[in-house]
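Single chain ahead, written as structure tokens, the form predicted on its own.
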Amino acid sequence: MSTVEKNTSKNFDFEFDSNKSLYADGIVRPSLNYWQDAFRRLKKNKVAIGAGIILIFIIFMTIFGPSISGHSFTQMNRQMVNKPPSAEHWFGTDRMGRDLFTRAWVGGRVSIIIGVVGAIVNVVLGLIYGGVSGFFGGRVDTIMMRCIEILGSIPKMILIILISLILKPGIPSLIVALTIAGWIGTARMVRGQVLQLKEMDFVTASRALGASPFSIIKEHLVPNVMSTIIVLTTIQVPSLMFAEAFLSFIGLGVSSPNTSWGAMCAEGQQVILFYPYQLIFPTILISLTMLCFNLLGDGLRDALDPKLRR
């Protein structure tokens, strides 16, 4: 035996295994797709997943709210304005005697309504419109672009209002007045997105094998910018229930008896010095939606980003 061969022998003492597994070379963690990694890292984020618990059971309340208390939302009881939260009334009554408690989650059904579909109207109009003149590109873009900057130019808020004055008030005018701008943001980031992705070689793959432009932008393009746009959703939601807010709050949202937490709000402002409860109540819903839909807002980009997958 050489010296080499004496010096590893003693420094190095080696063994072999004779029981070893046969699964030792195996794949220890399961194999996942991006939706299901995308959910196991979401799980992870416990605001996210609390955030959407409280939407939940907002959600739920507002289905099955009204008909807890068994009271109607234009039920009015002369006897029984302006009084304070009680075990009859939970949230009190308003000046004419209405129960706070019903007509906030019947407000609260209109708000959400309005937000979520405005958010789904927004993300698909921007989808279609940013896409086309993103994979066209060329004259169809510079002209598509040039006309989103001249709507862009209106002052939103003008345009909204204007919407609201011209249409019947409710909430298919709302919807309307929220959405007629509002899909200029999405349109902007799926057009810079379908700029990238449509020089990458899969799609450049797809275009040699004869592929239509309609079936390359359905395969390949959608799906790769269908993160960014349930994230952009998420976020929209709490922004046009703002809107809708606002509009309620200066007299252009829904009309009576019908009712939103803009609404509520609106009416507890006036006699906020006398009867604070009329406000409190439709401003805490209303803020703790819009914070659970910006959480879960998060939660959604953080998991479904691919840069963070480990």
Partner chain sequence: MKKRGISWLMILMLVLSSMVIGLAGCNQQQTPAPAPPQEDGNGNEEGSGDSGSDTDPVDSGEVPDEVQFFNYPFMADPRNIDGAMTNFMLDLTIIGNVHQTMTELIFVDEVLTMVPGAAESWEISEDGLVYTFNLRDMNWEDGQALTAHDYALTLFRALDPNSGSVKAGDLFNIENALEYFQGNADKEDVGIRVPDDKTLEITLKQVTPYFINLTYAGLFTPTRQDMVDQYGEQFGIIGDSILASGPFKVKEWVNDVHLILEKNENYWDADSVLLETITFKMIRDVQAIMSELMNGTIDRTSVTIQEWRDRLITTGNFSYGDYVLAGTYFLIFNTDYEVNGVKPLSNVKVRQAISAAIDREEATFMLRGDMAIPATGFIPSTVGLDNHNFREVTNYNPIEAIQARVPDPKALLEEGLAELGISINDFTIEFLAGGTTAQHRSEAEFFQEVLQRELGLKLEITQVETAVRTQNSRAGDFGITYSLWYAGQNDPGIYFNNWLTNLETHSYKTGYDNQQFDEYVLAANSTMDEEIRRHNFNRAEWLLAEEDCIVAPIYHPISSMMTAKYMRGFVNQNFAPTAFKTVYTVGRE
Second form
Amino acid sequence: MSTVEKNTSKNFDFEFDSNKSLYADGIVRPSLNYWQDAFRRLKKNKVAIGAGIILIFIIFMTIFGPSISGHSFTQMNRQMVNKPPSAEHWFGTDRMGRDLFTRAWVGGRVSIIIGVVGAIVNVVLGLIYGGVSGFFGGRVDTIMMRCIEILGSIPKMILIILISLILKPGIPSLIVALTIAGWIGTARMVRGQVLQLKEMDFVTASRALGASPFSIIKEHLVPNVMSTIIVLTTIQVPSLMFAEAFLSFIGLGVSSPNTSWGAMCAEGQQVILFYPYQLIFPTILISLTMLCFNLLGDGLRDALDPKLRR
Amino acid sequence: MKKRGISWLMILMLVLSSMVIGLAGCNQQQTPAPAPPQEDGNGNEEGSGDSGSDTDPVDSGEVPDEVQFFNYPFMADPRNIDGAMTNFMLDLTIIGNVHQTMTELIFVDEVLTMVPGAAESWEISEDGLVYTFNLRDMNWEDGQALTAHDYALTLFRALDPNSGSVKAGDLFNIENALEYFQGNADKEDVGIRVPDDKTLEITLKQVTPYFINLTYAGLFTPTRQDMVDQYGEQFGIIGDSILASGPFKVKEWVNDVHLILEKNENYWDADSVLLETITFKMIRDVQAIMSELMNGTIDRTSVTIQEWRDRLITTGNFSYGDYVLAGTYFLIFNTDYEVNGVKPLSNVKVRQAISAAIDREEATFMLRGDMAIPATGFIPSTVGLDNHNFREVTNYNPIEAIQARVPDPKALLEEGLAELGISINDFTIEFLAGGTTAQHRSEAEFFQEVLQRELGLKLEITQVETAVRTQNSRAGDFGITYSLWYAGQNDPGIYFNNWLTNLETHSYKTGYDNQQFDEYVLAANSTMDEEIRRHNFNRAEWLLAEEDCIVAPIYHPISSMMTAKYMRGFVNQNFAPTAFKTVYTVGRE
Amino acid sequence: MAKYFLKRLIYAFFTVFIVITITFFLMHAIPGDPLGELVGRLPQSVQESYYAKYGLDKPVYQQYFIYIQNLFLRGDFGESIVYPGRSVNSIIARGAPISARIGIQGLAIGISLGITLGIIAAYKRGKWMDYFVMFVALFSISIPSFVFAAVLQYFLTVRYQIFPVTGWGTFAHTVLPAMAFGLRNIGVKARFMRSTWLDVMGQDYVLAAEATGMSKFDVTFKVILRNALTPLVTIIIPELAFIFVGTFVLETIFSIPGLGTYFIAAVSARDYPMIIGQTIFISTLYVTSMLVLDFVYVLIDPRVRLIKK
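Form predicted on its own already given; the form predicted in complex with its partner chain follows:
Okay, now the whole complex, with that chain kicking things off.
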């Protein structure tokens, strides 16, 4: 990501100084670089922008939501057990009289951290692995791809469960377990792209000029696969949140006193007949978040797709 | 896991009626025993027409249905229908229906009483060492005569070192049984003898008050040698290998789907058996069990979820009875727990302060709603001592005692910490949760919150799966943990064994070391004298739950037996496998 | 070509072997042991005989060699520890077809509805119908399956007693779990179908076909459909491997005697032979399906030539 920002700002400085007069004359339309162009197209996609705004709101609430309710997420209240939503408790209370509004946002914090951090880890790992494999090619590539194939042949859920049991319980362990096999797809995709790019003229040119492999990867390959990566990150978030919910269902999710949307759904599912609101709120939140990440991912893909750029 | 689904599955699978008494055991499963327990003496009877303890069809004047069947849920597949091998409640329930136990334990006029089973009568010698059982004339399902040899075979199979039965330990108080098990004695030397086909004689090496309690469970059921020979490793594991001696025989066993029993016409008391078919349905999810009961596809189950209990009652289709189970939920303190170089729980004042700080009413309500009563002692209120209720005869409530003794827990805590030379901010205590289900989460979070609120004491929750949890508690790798113990037998003795000093393994290693306690327990366990037993058990409980405060009893769980209105003839049984031979239906639609 | 497949076959075998090795050691690295609960309160000597019975008294690497030997010489997955006397082979043989039945019915629902919806969305691209279909598809992906299954069960078995709550044996028992299984598939398949369809529609050969004056019907069903289904087949084949293992969530909620619940139960009970046996089973299926996929590629896509290796 930092590479992208650097590129952008560099170009921007340059354009700003020298093109000012051209703008004024109206002779040349502003020359937009790839990212500006993509952003312009993304802005036209109202659904994606809407999803993005909702996401920002949800993230904002996971940060500040718990403090605006006036209840702590662990505070019990014997008089307020299993109460439906009211002015005092906006999402109602759970079996120990705890405020579900507060808990929903505390849980959302965990779910989103797991989703986002997990997705970033997945993508960074996949980027490095796929990049190295594709760039060096030959024997290195063959061996690295064989390893991936083997890892990919172990059923993912089995791997996740075994790893999460081996590590000490906690959010970092959960992320490690969930990402242990998740980067494989990214790695394959990045490798494919790198293989293609490698044959392109500008890379050949840099290589001829004696650029080190590292600088070629950094200067040329990374920026060029960036769009793929951003899209992948976005659409991986929901699948990680989903996996976390599954782990919560089988009791291997976050440990107490922490909670997550998945854990709240699992608890709510038990009392669906009696206190449906205990299931509905976390389900809406988790579904809405996943939906928004998916919509945003779709929007980004359309916006960043070079084929659509013409 | 859970979602309650798994926990329940685990739970039911793991309900061992552990009776490894002489050695180390107590039953410490996290689990309600499905057997309908004793009627609650504590005012929780809301039962409208509980059809529980009953009634002869002839007396009641009702006309039994033409077609008699009964559907009952199981949460997992039975493992081994072999009384010599299994410790699991599910298996024992099947065994209780396909085999005739030596004796039976039922409520007769509200008192749990042992009544004749295969044994028409039995005698215990003056010195309490020789038990003689006189068998009635009865036959196997295929018509062959049943003899005392068949009962002896089960016991020998349990003691066979090659079979590796988990039940062996229950029998080590039989003369030379341990030696035989270890390969140091011959079969003839073991105190299990068959003087004639109708007599079984057991000789013990020491007085063992609980021994008679084994005779109404799986170990005292018959096994026939030719079946064992024929099926070998598969004996008890596939339906064909199970030869019935009881009221029902196995018709079909489809793993993980159902196990169907049908009436055994060769049962000695077949005339009084009305049911033609019993279907044990495997249903893994508690919610699904409740839904099936609601829909009438099963006829009876134990309900421990208050919302479901209330809803089922409002349908008007069920008769029900709430029973306090023979179990106690209690906290356990590890005196050896060390954190930052200090052992906060080694000080008795700290432990007493924690126990006194917990409002049992609040805990019961938060953790179980109405499906429990606040603890009245460490020994559950439903456990008897030689035909009396233990709590009544001792007239002692350690919880009230400790709360009266410690009016200001916070001050006592400060005092204890001062003795240790530490302040409350110097440490957090590791709280080992019982498992990973939602219920386990809630429990841990409750105590964390309450101790923070009442004492400013910080707990750090460790939540691991049951398999790991068992290891941790055995290794003493916890600060505070809790347990829900169900009695496998109607005797207080087994509750105390875990805290004896000289054990190979403690289920919960707490570092507790008090010779006085050992003496009390051993004195009570090696005599038949009720007075001595009562006194010593009472002193042991006083030490454990009040004076030394190693445990803090919280509640006794309640189960609601929910039965379709057309069902009749259930006999309340506690501690023994549930038998359905007296059951029938009237007016099933 | 035969040589190519022989080589792939050897690779596949090698892959499964490494998977077994990794899983075996990972499994033994989880804390907790399978016999702890059962024998914990027994005397030391009895405990030891128990561990010896299952070979757990030996160092892990020795257990590994014994296991490999039994597996390759006799195809023996061992015996379940939790269910003594039942072989892992027999448990898999019984559970896998049951899981597969739910999976196949679910996939059938998912694929047929998914394809239809995907095509509709592609044709109405940018119209409200497209947005609606895609929104529904996304939504179906965004609901945790246990929530959907529970809601389904509540409405169709308790509120309206249309289907049996749990059980196994008749078609009625399979309807709800298959529906729950299919739901997510509808979303995934519809999204996939829409994008492939759009992709194919923009290809030159489609334009060419249109230019030759083929009817719209013929273009759609003879040209586009054919070409759009090819990528779909390639994502469905690997999925077929996984339907045999079932889904834990559905099998728990609907009490289906498939393999899914066995696996989770085996892990929490540390039933080593069950864990590894099922892993091998799934991995072998998966690797096989990848082989089949290779073969299918060659069959359906003439552009794939086996020159490379």
